[in-house]
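A single chain comes next, written as structure tokens; it is the form predicted alone.
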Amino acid sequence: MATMTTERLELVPLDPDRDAESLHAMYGDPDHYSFGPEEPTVDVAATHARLTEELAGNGGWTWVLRLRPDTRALGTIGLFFDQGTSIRGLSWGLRRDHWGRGLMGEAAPVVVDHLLAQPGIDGVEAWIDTRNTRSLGVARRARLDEKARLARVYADHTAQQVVMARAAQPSDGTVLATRPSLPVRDVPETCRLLIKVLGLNLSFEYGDPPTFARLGVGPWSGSPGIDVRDADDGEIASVTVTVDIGIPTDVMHDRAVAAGLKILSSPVDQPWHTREFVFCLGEGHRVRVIGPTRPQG
């Protein structure tokens, strides 16, 4: 593990033995788990084993930011536990008094810069809460780009992230996107339903009336999305179609009902800690909805 310099920082690898009474003012604090899953360190015993634990997952891959001349522990900035792929998880965080300086900014692209040089890292990827925007804005500093978002829950609400991420050898993908293409009898009348019920939007359409349409998850040019064309009078498959979502899942199923959809499956927990339902279209094609969990608060 090396030690890496910055304009105004030293950044050391983590010794849990010296750092956890500096680096306790971080992890004891509750703000700093405001976009988070775990809960803050009662003593610094407890930041010890923490540290000790993290260093024990990650392979050591992770150091601390100093600010020279002071040799104190500000924060830290690394890796998630190994979880065996070349595509590995950064994470970082800041003593709260030393927030709005521009440090983990100034850090993070040289840590990054490090870590896609070593062999066996092919990518990295920091999953970033929607309103963190200061944990944002570090991530392109360190020139990490939005790739995907998941649904977070917390214990009373639920959220999402960001999957900022860069790649050690940057290329242009092969697939840019996926479309189910849904054979209808009215292509109006489907593209409705699919807007109001799932949010979807009407990238375009072609003729008059409709005969073919396309809906994107987002309003951007080349987003993902569903294909709804005319079936011309011919025979019609049903089709099964899979829709991750953002929101609470019984949110989503609330406006199927109250579109008038027929609903196959009411929202259920799943094993793998997802909440899904599933709705059926005039044609019979299905629709999965899959959403996050219920909050527990």
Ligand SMILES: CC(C)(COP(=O)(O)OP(=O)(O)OC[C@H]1O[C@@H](n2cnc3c(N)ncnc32)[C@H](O)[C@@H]1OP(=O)(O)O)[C@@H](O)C(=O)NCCC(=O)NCCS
The other form holds:
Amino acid sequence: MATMTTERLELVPLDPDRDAESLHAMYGDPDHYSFGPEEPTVDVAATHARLTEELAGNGGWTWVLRLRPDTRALGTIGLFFDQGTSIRGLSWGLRRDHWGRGLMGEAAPVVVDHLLAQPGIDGVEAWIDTRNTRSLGVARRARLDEKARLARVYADHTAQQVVMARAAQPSDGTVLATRPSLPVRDVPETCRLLIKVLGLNLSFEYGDPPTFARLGVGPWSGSPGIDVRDADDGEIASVTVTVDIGIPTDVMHDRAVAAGLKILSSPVDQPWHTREFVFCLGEGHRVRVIGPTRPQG
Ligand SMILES: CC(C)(COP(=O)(O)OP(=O)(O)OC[C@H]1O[C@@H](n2cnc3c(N)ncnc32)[C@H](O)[C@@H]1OP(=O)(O)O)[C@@H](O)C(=O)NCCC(=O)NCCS
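Instead of the form predicted alone shown above, give the structure for the form predicted in complex with the ligand, please.
Every component of the complex follows; first up is the chain already shown.
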């Protein structure tokens, strides 16, 4: 593990014995966890234990930030637990009395460049709550871009996280998006229902009346989504489409009920931490909706 320097900072490998006391100002601060699942540590010993566990889990890849010439640790930046993948999770945090001075924005680009030069690391990603604008700013400074969204369940509400990521060797992927293709008897009506319930966007439609329509999960060009097309006169083979959502599953379920759709399976918690239900379109197509579990609060 290398020690690195930036204009104002020294980035030194974390040592819990040396750094726990100073970092307890961060790990014990409830405001540090506004956008995270963990609880504040109760004392320096608990902070020491958490730091030791982190180092054991991530193979030692955590640095502390020091504002030269001061040798106190003001924050940390490093990898998450090693999950055996070449895309590694990244996290950062700073004592609140040093927020807003551009310190993490200065540290992150140097650390990310260093990590992406390591053998076995093909990319780094940070999961950042959409409301954590400071942290999103840090990610952008380190040239991480938005790649995806994930639902996030807090004790009392549901939110979303942006997956901000950067590859060691940027490359053009082969598949740009997947789009199930639904044969239906009434293209405009099916589109109306899917837009109303799932909040999809009409990318374009063809024909008057439309015989083909493309619905996107977002309003942007190239967005993944669902194609809806006129069925030939014959029998329609039903398909199942799985939809990942970022709002509470029960809210989506209520929308489907209000739209008069047939519910094939009511919302149920799955052991893999999702909550799912299934509704049915007129032609027999099934839409399996997979969303976040309910807040526990
Ligand atoms: C996220 C965190 C590390 C940011 O550290 P920081 O040193 O304060 O960040 P910076 O000063 O480099 O600023 C980062 C961005 O926030 C912006 N920012 C600064 N002050 C701000 C303020 N008062 N309000 C909103 N944004 C602000 C900066 O302009 C910068 O964005 P830019 O690069 O687009 O200009 C720090 O706020 C923190 O520890 N938060 C709690 C833990 C946490 O949320 N960790 C990340 C989990 S994903």
